[in-house]
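Just one chain follows, in the form predicted alone, and it is written as structure tokens.
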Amino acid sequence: MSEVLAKDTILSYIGSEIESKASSVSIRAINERGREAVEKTAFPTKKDEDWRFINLKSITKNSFVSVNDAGVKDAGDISGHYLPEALNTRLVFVNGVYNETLSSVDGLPKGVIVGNLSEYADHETVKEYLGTITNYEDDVFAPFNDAVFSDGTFIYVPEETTVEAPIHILNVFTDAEKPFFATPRLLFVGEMYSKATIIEEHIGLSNNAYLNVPVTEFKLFSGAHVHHARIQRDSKTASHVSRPIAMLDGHAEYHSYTICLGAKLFRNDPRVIQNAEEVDFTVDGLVLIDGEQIADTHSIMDHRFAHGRSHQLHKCVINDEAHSIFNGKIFVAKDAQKIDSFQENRNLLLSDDGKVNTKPQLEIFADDVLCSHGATIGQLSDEEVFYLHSRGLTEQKSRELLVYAFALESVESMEVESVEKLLLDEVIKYTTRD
């Protein structure tokens, strides 16, 4: 690798220095490889061709400091956003920082983990996947997170074991006298025929800037089956660049579901990595954006062995002078036969300023298998809102009631009832705005 300069990597946005802060010998070695790794890494510029579409000065007009020297403020009474099926296994990170006083994770089945990844730090599941999992060639944001973190999530289903409650890991953000950076990071093992629903929100109580990075980390063993929803709710001046992976057995299920509401930037770059014969998985999302955010989606679902079938609808509404990027790719090895995988990118433009580009991919190297992906872009039909207006309902409300059924199919996917109410909440938000 050719030699990086101080100045074109992220370490120049970081007005702090980069040290471990862990306690565990473990997770410190992580920290070592990060950091060795950001520093090879140059920070990407729109000469990169994944970020060709996206105005970074979000992240490049800003000096993060850590959370220690950033001046928070107190988060307050947090008690409205914890979920009523979760009041026994939900874990409270503000600024990503684990609260163990908001956190409750009572009750759960026999041997399940709900725990603070670093009190955990020595367990022998966390030192054989922390780390190993997330692969992202030329990035510098993952290693960024391994860098720094020395918090987070475990999350351990035992074998044959059924989680009933969700999970909620609630990641809080408060205001602050300076720009801050946070790095959550979540580990989920599931053993075989395990059953799990987690909830990952991340929420900005204020309008400050801060930066989000979160790496999650997913290891499904055979016949594991995990429904996860993120929901990114972000301060409308944050930057949030996500990192989700899962690698999958054989038999295995992993069901993913991104919302994405807030940020003045929103990259995520979804993976899933087929890792035996016969999985099934899904990589959804709904995004709704306004203003000048900025919501760019890289996914790649991942086919190396055969009999597999993978899902992804990625919905996107954009008002104003939003812009939305969609790249997903759909890989399939050259011995993965009988692969049924679905594709598609709709896109709903509101506004004559509003941008979108959208750039679904197939690599196929095997012959038997049955793969499609579209994408498709448009505007409210004036037929649809002209028959809603003539059966009673004003010009404005029909155009709501458009939007909300374009969001619906997603929305209607969350598997916790209080959940999908919040989200429905949020679009009805989203569409009677000023």
Second form
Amino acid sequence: MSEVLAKDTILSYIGSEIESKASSVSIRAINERGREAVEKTAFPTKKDEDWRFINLKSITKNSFVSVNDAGVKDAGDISGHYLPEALNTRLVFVNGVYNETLSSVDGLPKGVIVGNLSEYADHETVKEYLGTITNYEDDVFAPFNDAVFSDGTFIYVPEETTVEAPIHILNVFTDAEKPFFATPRLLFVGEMYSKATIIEEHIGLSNNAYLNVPVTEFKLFSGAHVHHARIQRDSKTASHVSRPIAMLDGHAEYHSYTICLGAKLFRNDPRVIQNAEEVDFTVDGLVLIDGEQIADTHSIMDHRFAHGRSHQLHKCVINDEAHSIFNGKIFVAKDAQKIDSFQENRNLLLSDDGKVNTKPQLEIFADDVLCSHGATIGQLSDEEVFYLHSRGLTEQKSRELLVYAFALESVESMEVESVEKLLLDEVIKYTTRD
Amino acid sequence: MLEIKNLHAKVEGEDIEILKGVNLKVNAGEIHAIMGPNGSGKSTLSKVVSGHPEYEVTDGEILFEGEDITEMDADERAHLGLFLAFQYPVEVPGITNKTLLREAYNTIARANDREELDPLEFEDYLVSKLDVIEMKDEFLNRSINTGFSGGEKKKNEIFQMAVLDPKLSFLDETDSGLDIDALKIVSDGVNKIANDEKAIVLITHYQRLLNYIKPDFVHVMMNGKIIKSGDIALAEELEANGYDQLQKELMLNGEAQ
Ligand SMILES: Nc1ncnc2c1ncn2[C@@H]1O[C@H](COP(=O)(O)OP(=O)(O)OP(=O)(O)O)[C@@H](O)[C@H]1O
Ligand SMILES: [Mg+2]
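Given the form predicted alone, corresponding form predicted together with the partner chain:
Now the full complex is given, and it begins with the chain already shown.
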């Protein structure tokens, strides 16, 4: 392998020293490993197959500094973002830094842990799993998170325990004098037959550019059930590159829903790995973008054992000059028979200048499987618009209603009422702007 | 109520003329039937009258209660009291009948300075209209026409008509796709809605419908024009002899080319 020069790595867009700030030995070791990988891995260019369509300018034209060097402003009162269902099951991170005052975890069942990773760094489970589920391959972003994170979320749900209240992980990003980077981190470990709902939110409080590189790792033991909603409402000038990964044991269920509303550049590489027979998982997405936003999802549904059911509905609405990219891979290993996997990418283009690239992919090595995939790119149907219009609705209102209907299905999977409400408001805001 | 004068219309952006000089006058309290072979322009006429942007009026005019509506947007025509029951009602997944109807009802009410109904009042109003067409209330919460059978779609059009209470309705082949029981129910519904202040234009291929909804006038449309008008006897004649015979007669009389 040829030597990678520093100027070709992510470090050339980072204006601060990359140094481990973690106090614990185990996190420092991960930081060290990440740093080594970062220094050895070239930052992606359009020549890389997985980065062909995406314009990375909002990262490469910037120099991001650490939060300490960025002159960050106060978060102010963020209580408007609290979820009524999660008033005592909430962790708050401001620019990636844990904020104890704004967090509250008094409402947890016995044995359940929801806390700051750096405080739990020496917990057996953290030592065993943190950083082990993520995959580097040629990636620069997961190692970047590894290299610099110290705070983060640790969620542990013991055997046969159900956390009724949704666990709200609220990441807010404040205004700042300089563009900064943040590396939110989450480790979830659900023991056998545990059950939990995680609402992971990213909110830009101001309109500044920052680089948000979250890594989330989910380890589900047999029979564990997790509902994971990820709501990305970053600032419209921010860049967000996430690496969510889940590893499922037998009879586990993991249902994830990613909603993309914010960020100038959003790149999301969700990956779910079936680690034993009989699992059930969802990797749904809803993307609502306009202006010059870019949203790129590269997902992997990795079936390594027999008897799995998986489902991916990725819906995108694109207005103005926005650009949506989807590349979804379904892997089925040689002996993974009886996999039932469904994947669909539906794009609704509202403007002439919007762009869509979509590529659903199947790589199947087993012979007894039921896998389907498809992609559509369409505009609003003139006949549908006229139908509503002829009933007395203005043409504008008819269009709004149809876009709303397109998005609705994804919103209705949220399970948490206040989150559904919040997303419906976002959808209305998107359809009725200007 | 409705006066169509020498109406010419073509497909927007193309050189396909479909309506070639239609004249039609409909007064309040009247029921008209338009018959005619496939492709003669019946649906196009109803869409042009309701303001479909796919067609461009190249000559003539449409007057509604004396007002020229030829260039008006479809929603404004609906506010004035025009309604089209589509020949092929589209499926609109994700929007329920109730949502559409409440939005439509209140928009029309606003435009006419009438009181809007709040969700509870509207629910009651909606349920009261279900009887008109013997519709089950589960249809209210289903997405518009989505997964409906052909007959259910047609019934749903008449239900919408009952709810929106228009002055003038075009019913484009509402009878096709209905079995005989449904045909009776739908006809009954239309007869309940019809009164002295309203007018209805039925487009149909079958005289059978006209046994249940009695038209005051019957028109025959061919090749983009109304070539003959008469009363119910004309429909009976058509049923017996077909359009060819009629065309031949007219040609002999020098009335059509
Ligand atoms: N958008 C369009 N583009 C091209 N041709 C059209 C368009 N709309 C209608 N036509 C043509 O105009 C003619 C009249 O169509 P229309 O649907 O009005 O007939 P119709 O009398 O309702 O027929 P049917 O009894 O089969 O319903 C047909 O030849 C049809 O193909
Ligand atoms: Mg027709």
